[in-house]
Structure formats: structure tokens, C-alpha cells
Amino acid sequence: MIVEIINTGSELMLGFVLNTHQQWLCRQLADAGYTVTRQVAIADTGLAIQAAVRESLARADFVIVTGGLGPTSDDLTRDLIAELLGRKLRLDEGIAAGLRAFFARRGRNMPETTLVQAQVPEGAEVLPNPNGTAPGLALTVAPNPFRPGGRLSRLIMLPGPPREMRPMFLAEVLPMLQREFPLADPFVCRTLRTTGIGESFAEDRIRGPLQPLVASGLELGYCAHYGSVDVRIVTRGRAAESLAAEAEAIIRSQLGAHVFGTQDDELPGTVVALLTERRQTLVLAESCTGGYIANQITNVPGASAVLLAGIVTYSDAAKQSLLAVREETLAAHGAVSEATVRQMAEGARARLRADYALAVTGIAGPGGGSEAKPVGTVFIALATARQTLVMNPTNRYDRATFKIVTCQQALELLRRNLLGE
């Protein structure tokens, strides 16, 4: 089973837009048991699009093309593929009516050029797009003039915007792939998400206990992120589910509370779930992270049930007026200190009457450090009804990464406390 992906868009080649399709599509396909053999990004030109499609059809059973289905002059994918395959385009009146209704609901006049999205190649199946105006298209290329023996290929065209492409792939394309090209053997792909432990340390703990399962066909993979490590287990065959379950149990026993979730779980969501379960509340007092922790928490649906406030106190004056940090503490120890972060957390918790308060202060750089407090110095405090805990890591990264790692460390401190550790 050969799957290839072609991502079109000159904006990708110029670096104006990040190509998130390549990661997202490969992940969805891999989780379902299909490995992408080849993936390319190409410009919006006739020569590039037709050459890439011709090459993929010469090898692949299933070809996915993204982008170029819109109404503007650089949206050429539909027309060029139809030309390559010798398929005439016809106006689909159902799509055209849907486009007119789309604009009418918004009280806007529809540009006539929009109707190009209702042009459908002969023999194509239309994939509905409830999140935009450009429908997807599915073609069966049989006989395939580019493949030895004319062997059949499926060609899928999807819109470029992620908010349109992703739902369409999950609702239409993935079920089609599984129906038309079912896997020969059962397949399990499971990811355990960890934090607070490095990639090599995680592997060192689990490698030995998992060795008998690896000998039986278990595949292990690791992916390090800022502040977290994913451990991926892949199994195939009739015993895939039981082998994966045994492997997960071993990993959890060896890594313990470092495992915070599975698959696409994120640490902020885990923390919100734990607080919600306990009906407890949180307040945040941030300096060096500038509200990044609050941003991550509020990205989680249901966060309003647990987060009372996020206070960004970047200046010393704000720390004093909003968090009751004492002037003499700042004078004696400085804004980046254990004493200050303790008072930040305790002041925030007292003023908002929260169950928990997280506070962070540090030196993100690239300037502002000293021999005593170099760039990357961080103090993180967690205030509870019983005590205030303080961490003092050193996060020597660029400013953006500094915020990500510090946020991860703060949330992990809270998660461990919620788990009773």
C-alpha cells in the first residue's frame, strides 16, 4: 500500500506559510496504520503540479493533493489535474447553488469567479466542505496511464486551509481509505506522553523491560519536545492489541507519574481536568512568561470552571500593588528570587481566594543576566493552603522557548501536587 502526499502553494515555497499539512496528515495516516511513502511541497505552477501528480500516480495507490481549489487565479490544481487526466470539467449545479446560498446567508454578493469551485472533473466524487466554499474531489484513475499495467490509483484533492482540509480528511477521506484499502493485519499505534524526564533517561528505564516484546515485533519510537517526551508503541498482527497493552503497562510502571497522558493529550488539559475533578481553583501570577501560562490554560475547554485570574506583573510596582510583594523583599533579593516568587504566589492566592496559585519570575534574556543570576534563571512557586513550594531551574533558551519550558515546568509542579506527590 503506497500513499503519497502533494502539498501545493507558492506561499509554502516562499516561507510565508508553515506547511502544517505534512505533519498532520502523516500523523493521522500513521495512527490508522498507513505509512506515507513520499511527500512533496510544490509551487502553484502548471509544470510543477502536473509533474508531481504524474510522478505520484506512477507509483502510488492513494495520492492526496492539498491546496489550489479556491476561486483565485493561482488556484490551478483542479484544472491542471483534469487536463493531465483528459477529464472534462462540468459545472455542478448543486455546488453552485450551495455557493450562492453561502454568500446570501452572509448578506454578500458572490463574485462570479467563485463559481469556478463548482467545476468538477468527469467521474469525480464531490467531498462536501461544511467549513468553506471549495469542495474536495475524489477520482479513480483506472486504467492509470502512468502506472505499469494501468494499475488503479485513487487521487484525492483537498482544500488548502487547515480548518477546511482537516475535517474533510477525517470525515470523508480516511473512511474511504480504510474502506477501499483495508489493512491486511490488525494495527495499533499508541503514544504515551511524558514530562519531567529526558529522552535518553526514559529510554534507559524502559528498554530492558520491553526487550522481550521488541523481540516479538513491538516497535518503539521516541519524540522529544520542549519539556516533554513522547514514547510511541506500534504493533501489528492478531496479537497487536494485547502486545500494546502489555507494553503500555510496562512503560507506566517504569516511568510512573512522568506519564501525564496519551495520544494528543497536553499538560494544560490534564491540569484542568484534575482541578475540575476536585472542584478546585487556580490563579496565576506571571512575570517572565508574560501570560503564556494563562494562554495555555484558557486554550482548554472548561478552563473557566477552575481558572479565577491570570495576573501579569512585569514591573516591580505591579508586583507590589497587585500581589502584595513587599518593597523590602524586592530591595533585598530582587525581582528574580525565591523570596519574591513566594510572595507573588501567596499574594495571588490570598487576594483571589484560590485553592492554588502558580507564580513565575525569571530572566528570559538575551540580556539582563548577571554572574549570580545568569540568563535563563527561573523561580517557580506553587502556593497551597498547606505550604509554598519553590523550584529554581535554569532554562537557557531563546525567549519563546524559555516561555514554553517554564510553563511546562510550572504546570508539572501543580500536576504532581494534585496527584499527592
Contents of the next structure:
Protein chains: 2
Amino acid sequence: MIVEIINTGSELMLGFVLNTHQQWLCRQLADAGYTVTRQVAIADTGLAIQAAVRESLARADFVIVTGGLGPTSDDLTRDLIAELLGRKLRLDEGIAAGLRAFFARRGRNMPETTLVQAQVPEGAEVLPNPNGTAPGLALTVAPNPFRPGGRLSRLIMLPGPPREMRPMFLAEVLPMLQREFPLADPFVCRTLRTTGIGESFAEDRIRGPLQPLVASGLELGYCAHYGSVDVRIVTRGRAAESLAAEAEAIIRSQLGAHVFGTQDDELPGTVVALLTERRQTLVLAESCTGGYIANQITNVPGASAVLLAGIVTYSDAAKQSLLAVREETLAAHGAVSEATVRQMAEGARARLRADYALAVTGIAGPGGGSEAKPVGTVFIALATARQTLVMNPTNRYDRATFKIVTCQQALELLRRNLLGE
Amino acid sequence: MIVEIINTGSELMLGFVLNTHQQWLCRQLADAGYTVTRQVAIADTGLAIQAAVRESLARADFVIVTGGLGPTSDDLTRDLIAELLGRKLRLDEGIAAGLRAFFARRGRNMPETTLVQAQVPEGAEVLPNPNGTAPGLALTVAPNPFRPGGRLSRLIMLPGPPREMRPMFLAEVLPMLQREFPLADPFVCRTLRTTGIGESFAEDRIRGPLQPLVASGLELGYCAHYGSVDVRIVTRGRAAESLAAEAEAIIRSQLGAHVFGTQDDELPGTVVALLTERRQTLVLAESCTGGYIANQITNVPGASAVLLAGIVTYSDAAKQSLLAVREETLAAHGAVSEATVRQMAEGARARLRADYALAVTGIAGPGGGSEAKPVGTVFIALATARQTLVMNPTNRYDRATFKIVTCQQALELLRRNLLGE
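Right, the form predicted on its own is done, so what does the form predicted together with another copy of the chain look like?
Let us now look at the entire complex, which starts with that chain.
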């Protein structure tokens, strides 16, 4: 079973936009048991699109093409593919009516060019687009003129905007793929997300205990991000579910509380969920992370139930006036010190009457380091009703990565405390 | 001149990581006048890598392959390409000595597998890697067995980690490309970054005045991001510089202060630079953006010279205690109101004794909207020594996009004020 993806768009080739389609589609497909063999990006010009589609049809069972279905002059995918396959285009009255209604609802006149989106190649199925104007299209290429033996390929065209493409893929394309190309065997894919442990240490702890399961067909994968490591379990066959469950149990027992979630869980969401469950509140006092932690927490819908405030004190004066850090402390120990971070956390907690306060101070760089406190020096404090915990990692990274790693460490300190560890 | 990029890595095909190499390399090349024709991503397995390299060598003058040069068992690019081209690998003593020194400096033992990175295919140039262990490699494929007429191709292998790949590309590969495949004509590429004006409005204003220059060979491109639109000017030939300068002058006169920067400038950097120049200070009071603006500002190195504090007041109590918003105001008008945002800005400015205060309150969604104040309602205030300005846009987007757009609007309000408009 061969799946390929073709992303069209001159803006991709000029480096104007990041190709998020690739990661998203590959991940959705991998989690469903289908691995993408090849992804190609090309400009939205005639020759390039037709060449890429011809080559993919020569190899693949299922080809997904994104982009170029809109109404403007550089939206050529539909026409070029119809031409390549020798299919006539016809105006689909249902789509045309839908387009007219779309504009009517918004009280806008419909430009005539819009109707190009109602053109459908002979024999194509129309995939509805509830989030935009361009419908998707699904073609069956059989006999397939480009493939040895004329073997059938499916060719799917999806609109380029992510908020149109993604729901259409999930509602229409994935079920179609699973129906038409069912996996030979049951398939389970599970990702366990860990933090606070390096990739090789995680591997060292679980490799031995999992060895018998690997011998029975368990596939293991590791993926390191800044501040976290994913362990991916894949199993196939009749025993897939039980094998995966067994593997998960072993990994959880070996890695313990390092495992903070599964699949797409993120640490901020995990922490917000734990606090919400306990009806407890949080306040943040950030210096070197400059609002990054507050931003991560407030990206979680419902964060307002737990986050009372985030205070970014970039100046010494702000540390004093907003967090009641004492002038003598700053003078004696400096802004980047255990004494200061402790007062930041305790000051923030008292001021907002929160259950927990997390405080961070450090030197993100590129400037500001010294012999005694080099760039990367960080102090993190967690103030609770019972005590104030302080940790002092060294995070030598560029400015953006520094923030990511420091945030993970701070949230992990809170999570461990919430779990009673 | 045909340039292609091949990105290797099973983590790409499983959707574990975003392929940032594509955008970055395409952008660097486009800005230097070379357009990438095709980008391919494949798993790091033997057949896939060799097939992709063979196909690119059959088409392209310059092929860049990223990833798979490291020391672990899935780093196969070097071996597979040497095999494909029938080149023997030899141990490069210079690289080996460098690897030993790298580990010695860090006081760590060097695993023997590390030395695989010192293997060099016959005839390859070594591209030094000051930021990691795996050097890059540059091969000349001539005669090229895969290309009609045996025409020469260059084949470049770069390490996968961005902080190793990017400096190596800029220091070694781009100069090599420009030396070996000089552009036939002088080439100028300039991007003007705008905000506060939609793509079609920007196009309407400049299309007419630029018409004569387009007739003389000016190429124009537009790229819309959330909250900003890029206008890209490309000119070629002997008059490239003067044509580009003339085009830039026309665009600037038509779009006026909507142009906030060029090339890779970002609004937070522009605002920090303006404030630094004026030795003025800023304080932020954020509700619905939850620290996003503070994080954007503190991503700019040197932001500590201008940002005194960012106060994220997610709760009403925090608005009262940290920003001196009056209880009666919250009761009478609600947290999302002109009266509240005004007090947030003025309270923050007074409290920190800053020159400027930006305050934001609104409903990011998905929940929390009402008939009178639907999701997307935003109030933004700028408090200065002279006055407090308030704007009230409606930003109906998902939570993450809402933050981006609102931040752009707030920073643009400040930028316009700093420019005296």
C-alpha cells in the first residue's frame, strides 16, 4: 500500500510559507497505520504539476494533492489533472448553487470566476467543503495509464487552506482510504509523551524489558523534541491490542511519572487539567521567559479557570513593585539568584492569593552573561502552601529554545508536585 | 538552472516533526535569485534515498540533500549516495581528529560509532561544521550517469539539525552555488512588509502606478500572513538595482506607514527598535492575549531596555489588584469593555512609570461569547503621556490566530503613535 502526497504552491517554493500540510497529513495517516512513502512540493505551474502527478500515479495506490483548487488565476490543479488524464470538465449545478448561497449568506456579490470551483472532471466524486468555497475531488484512475499493468490508483485533490483541508481529510478522505484499502492486519499506534528524561536514557530503561515484545513484533520509535521525548508503539496483527497494552504498561512502569500524556497531549494542557480537577489556582512570575509560559498556559481553552495572572517582570523595579522582591535581595544576590526567584514566587502567590506560584529568572542570552552566571543560567521556583521549591538548571540554547526548555522544566516541577511526588 | 532539495528522515514521513528546512532553504535560495523547482521528502531507507537522489540527478544542476549524516544506525545518507555513485569511502584523518577534539573539550568519551562521520566519499569536498559533529559533503557528479548527455550535477549533503545546517548553508553552500552557477543577469529581490491593509487593497493601490515598471520587467508578488502582507519585488538585468529602487519608492509612497519593514523584519522588532532609539519604555497589560504580546516582545534581543513589565490579568481580581481597575467599572461594563481596557492601560502605565502602556481585553473563544459581545470582540488601549487611544476590532479566528492578529493590531497602534501619526 503506497501513499504519496503532492503539495502545490509557488509560495512554498519561494519559502514564503511553511508546509504544515506535510506534517499534519503524514501524522494522521501514520496514526491510522498508513505510512507516506514520499512527499513532493512543486510550484503551481502546468509542467511541474503534471510531471509530479504522473510520477506519483506510476508508483502509488493513493495520491493526495493539496492546493490550487481556488478561484484565482494560479489555481490550476483541477484543470491540469483533468487534462493529464484526458477527462472533460463539466459544471456541477449542485456546487454552483452552493457557491451562490455561500455569497448570498454573506451579502456579497459573487465574482463570475468563483464558478470555476464548480468544474468537476468526468467521473470525479465531489468532497463537500463546509469551511470554504472549493470542494475536494476524488478520482479513480483505472486503467492507470502510468502504472505497470494499468493498476488502479486513487487521486484525491484537497483545497490548500488548512482549516478547509483538515476537516475534509478527516471527514471524507481517511474513511475512504480505510474502506478502499483496509489494513491487512489490525494496527495500533500509540505515543507516550515523556519529559525530564533524555532520549538515550529513556531508551536504556525500556529496551531490555520490552525485548520479548519486540521479538513478537512490537515496533518502537523515539522522537526527541526540546524538553520532551515521545515513545511510539506500533503493533500489528491479531494480538495488536494486547501487545500494545502490554508494551504501554511496561513503559509506564519503567518511566513512571516521566510519562505526562499520550498522543497529542502537551504539558500546559496536562497541568491545566490537573489544576482544574483540583479546583486550584496558579499565578506565574516570569523574567527570562518573558511571557512564554503564560502564553502556553493561555493557549489551553479553559485556562481562565486556573490562571489568575502572569506577571512578566523584566525590570528590577517591576520585580519590586509587582512581586515585592526586596531591594536588598536584588542588591546582594542579583536578579538571577535563588533568593530572588524565591521572593518572586512567594510574592506572586501572596499577592494573588493563588494555590501555586511558578517563578522563573535567568539569562536567556545572547548578551548578559558573566563568569559566575553564564548565559543559560536559570532559577525556577514553585511556591505552595507548604513550601517553596527551587531548581537551578543551565539551559544553553538560542533565545527561543531557551524559553521552550525552561517552560517545560517549570511546568514539570508543578506537575510533579501536583502528583504528590 | 535547476535546484532541487531532498529532505530525508522517517520522522518527517511519520509526521513527528515539521519540515522547516524546506521553507528556510527555499527562501534563502529565492532571495539569492535561484528558485527551487522541486522538494522531496522521503524516509531514511536505502531504496527511497537512492531513488530520490537518482531522479534529482537526472533533472537538476544542484541537488541539496539534508539529514542522515549523524552517527546512529538510521544515518545512511552518506553510505547510500556513495554506493549509488560507485564511490569508495575513506576515513578523513582531519575530520577524525576534529571529532576527538570535540569530545575532549566536553570531557566526554567518544563512542567509536562517532567515527562514521569522518567517512568521506572519493572526490568529495568536506564542508566544516562548527556547530556539531557531522561535516557536510559536496560532490561533483561528472559525467553524470543519470542525466541526458552525462551533464554535470553538484550534489550537496548537509546535516539535519537546523542549527548546524543553516550556518553551513550560508557559509559554504550559497557562495559555492553563486561561484559555480552565477546568475546570467544581476538580480535584486526585496520584500516590503506591510500591516493594517489587506492583500487586495494593497494590490489595488500599487498596481496602477507600478504598471510601467512591470512592463519593463519588474516582477511583483504578494504574500498574506495573519495581520501582515508582504510585497515582493524581483528585478533582473543591468537595470535591476535602479528598477527595484524605483519600485520600492512607488510602493512606499502609495502604502505610506503601512510599510513597517523589509525582508525578515517583524513588528515586535520594529517597535523595540523605535522605543530603544527614543529611550522610552513600555508596559503591557494583557487579558485575552494571555502573554502572547509579552512573549513576542521579549523574543527580540535587547527588549529588556524598553519593556519594564508585562501583566497578564486573566482574572477580575488581578485586574483590580495589579492594574487598579475599579470594581464598579468591572461591574457596570464588564471585563471586556472600553472603560476596563482604558483603566488597564492607564493603571499599568502609572504603576510602572512607563512612557507607554498597551492593554488588551477580549474574548478569544471558543467559549465565553454573548449576543452583545460575541467571540472575537477585542478592546485595545494605548496610554501615553498625552492621551489614551482605544480601538475595538472584531477578530473572529481560532484561539491561536486570534492572539497573532490582536498582537499585530496592538503593536501597530503603538508604532503609528511612535511615528507621530
